[in-house]
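The data below hold one chain only, encoded as structure tokens and taken in the form predicted on its own.
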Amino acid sequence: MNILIIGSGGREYSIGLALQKDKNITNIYFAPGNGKSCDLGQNIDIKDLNELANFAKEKDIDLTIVGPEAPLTDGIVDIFEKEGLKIFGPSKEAAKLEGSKAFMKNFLAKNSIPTARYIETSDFEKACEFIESLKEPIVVKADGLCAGKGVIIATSKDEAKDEARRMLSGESFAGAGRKIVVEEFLDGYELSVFAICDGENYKILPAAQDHKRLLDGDKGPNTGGMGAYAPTPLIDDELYKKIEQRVVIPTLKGMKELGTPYKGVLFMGLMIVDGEPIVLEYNVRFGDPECEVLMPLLKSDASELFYKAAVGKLDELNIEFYNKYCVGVVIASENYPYKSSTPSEIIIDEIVDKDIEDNTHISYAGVSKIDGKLFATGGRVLLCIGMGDSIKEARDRAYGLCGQVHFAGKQFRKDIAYQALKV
């Protein structure tokens, strides 16, 4: 098979790593890829979606896998399918589940899927009125895409009103905040649960937990994610069943009734409150960094999983996972997430510890090749991934690898998976 992967981050790199293990893969292309994805396949510099479809036809691409949300909300799946190309991901209309938080919340309400009490509005006065009806803290969300950063948890009503004002005025998140969602804060713990869908059928992946805050102890600003682990012990068979019955099945049914059957990855950001799953948000692609810890756990061929989903034949697939744990630690640049940092050369020590060598790897993200050397050029630079028979073993191996990676100003959390290790 010839595979085209759309995207440039650690998520797309980790998908490429998983595909490399498949015996039936001939060529892997990345559009645009990063400074290390060229070691897994070939990077191509094509941004226009129609030109990408032409490239896919010219190179006899058997399957295109879309990593980030922006091409999905821009309609890449519709463009490719119109040309008779196989592509893994939801249509432009189905991608509204992430592209518009207002659409998502209204969809949840219409289909009786559990979610927090909310209002969606472009009216500042209405937002303030609803804020007054809530207890602190209060959640304020920009409606549009904000690269995972458009959610503010305000600790007071005054702060919530100020954030609402800044979003609606365009001061925060530009046009993405001209409509907002204000909702009640739910007190529980968060889980990331992913379902691979083909419009009718689905396969649930092991539940993961992401660490959004920049600093240890879940302090500091929200980020795109500073680390993750899977599977989490914070879920059991009963909770999985509740998620399927109350979230996954009614979501697929509701999308089909809208005339937009859901294909691709359904990422459910859930808050678990007293053992009950409440939907915080949907994303229409793999989470990053969750993808980087899920791909190494996949025992089945990744290409077969994605292809069967794209062509509506998931019911033919028996999916298997390794009985292991995986922990990923993001190493970020000095000024992340506040502003860009000066490019810095990455030096990786020779790994002499066989345990680290055999059970870890790096998923590269914000990196570039400059004069043949690898530089940190993005916010989240790379992830150190550890596998093990326990979460602690996987975590210790991941942090062992972190010590082998060097560049000026590197920063990373020291407590990834801490909630699981308390259980």
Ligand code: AMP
Contents of the next structure:
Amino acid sequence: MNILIIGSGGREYSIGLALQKDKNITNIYFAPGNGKSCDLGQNIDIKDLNELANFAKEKDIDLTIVGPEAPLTDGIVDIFEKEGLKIFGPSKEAAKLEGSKAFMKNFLAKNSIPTARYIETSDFEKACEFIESLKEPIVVKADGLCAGKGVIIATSKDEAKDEARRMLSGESFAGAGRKIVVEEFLDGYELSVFAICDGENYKILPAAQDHKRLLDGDKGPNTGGMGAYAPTPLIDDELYKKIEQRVVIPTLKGMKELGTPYKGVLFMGLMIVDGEPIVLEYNVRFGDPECEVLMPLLKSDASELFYKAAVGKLDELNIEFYNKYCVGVVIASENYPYKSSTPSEIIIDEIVDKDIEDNTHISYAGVSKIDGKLFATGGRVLLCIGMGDSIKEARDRAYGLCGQVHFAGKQFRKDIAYQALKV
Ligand code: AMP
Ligand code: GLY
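The form predicted in complex with this ligand is what I need now, so please give it after the form predicted on its own.
To see the whole picture, the full complex is given below, headed by that same chain.
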């Protein structure tokens, strides 16, 4: 099979790594890829979605896998399918589950899927009225895509009103905040659960946990995610079952009823409150860094999983995972997430420890190759991934690898998977 992977991050690199081990694969292309994905396949510099479809036809691409949300909400799946190309991801209409928080919240309510109490409005007075009815803290969200930054957790009603005013006036988040969602704060722990869907059938992946804050102990600003691990012990069979019955099945049914069957990865951002799964958000793509710890756990061929999902035949697949744990630690550049940093060369020590060599790898993200040398040029630069028979073993190995990676200003959290080690 020839595969085209859309995106440039660690998520897309990890999908590439999984496909590289896969016996069905002939060629892998990344559009645009990063400074290291060119060692797994070929990077191509095409952004226009119609041109990408032409490229896919020219190169006999059997399957396109879309990493980030932007091409999905821009309709890449509709364009490719119109040309008779196979593509893994939701249609533009179905991608609204992530593209619009108001659409998502209304969908949840309509299908009786548990979520925080909320209103969606463009009216400041209505927002204020609802804010008055809630207890602090209060969550205010911009409707559109804001690269994970459109959620404010206000500690007072005045702050919540002020944020609502700033979003609605366009002062913050420009057009994305002209409509807002105000909702109650949920107090629990977060899980990232992924279902690979083909419109009708689904396969649940091992539950993961992300670490969104920059600093140890979940302090500091929100980021795209500073590390992840899977499977998490914070879930048991009963909770998996509740997630399937109360979230996955009604979501697929609701999307089908809307005439937009959901195909692709359904990423459920859940808050577990007193043992009950409550949907914070959907994303219509893999999480990053969750994908980087899920791909190494996949024993079945990744190509088969994604292909069968794209063609509506997941019911034919028996998906298997390794009975292991995976921990991924993001190494970010100096000024992440505030501003870009000066590019600096990445040096990786020769790995002499056999245990580390055999059980770890790097998933590359914000890197560029310049004159044959690798430079850190993005915010999240790379992830050190460790595998093991326990979370502790996987984590110790991942951190062992972190010590072997060097570039000026590198920063990483030292407590990835801490919630699992408390259990
Ligand atoms: P979202 O983009 O909606 O997932 O929100 C980003 C992050 O904000 C989530 O991962 C949570 O950590 C937090 N968050 C969002 N909504 C709530 C809520 N209703 N209660 C508590 N935390 C929330
Ligand atoms: N790791 C969270 C996300 O990808 O949105």
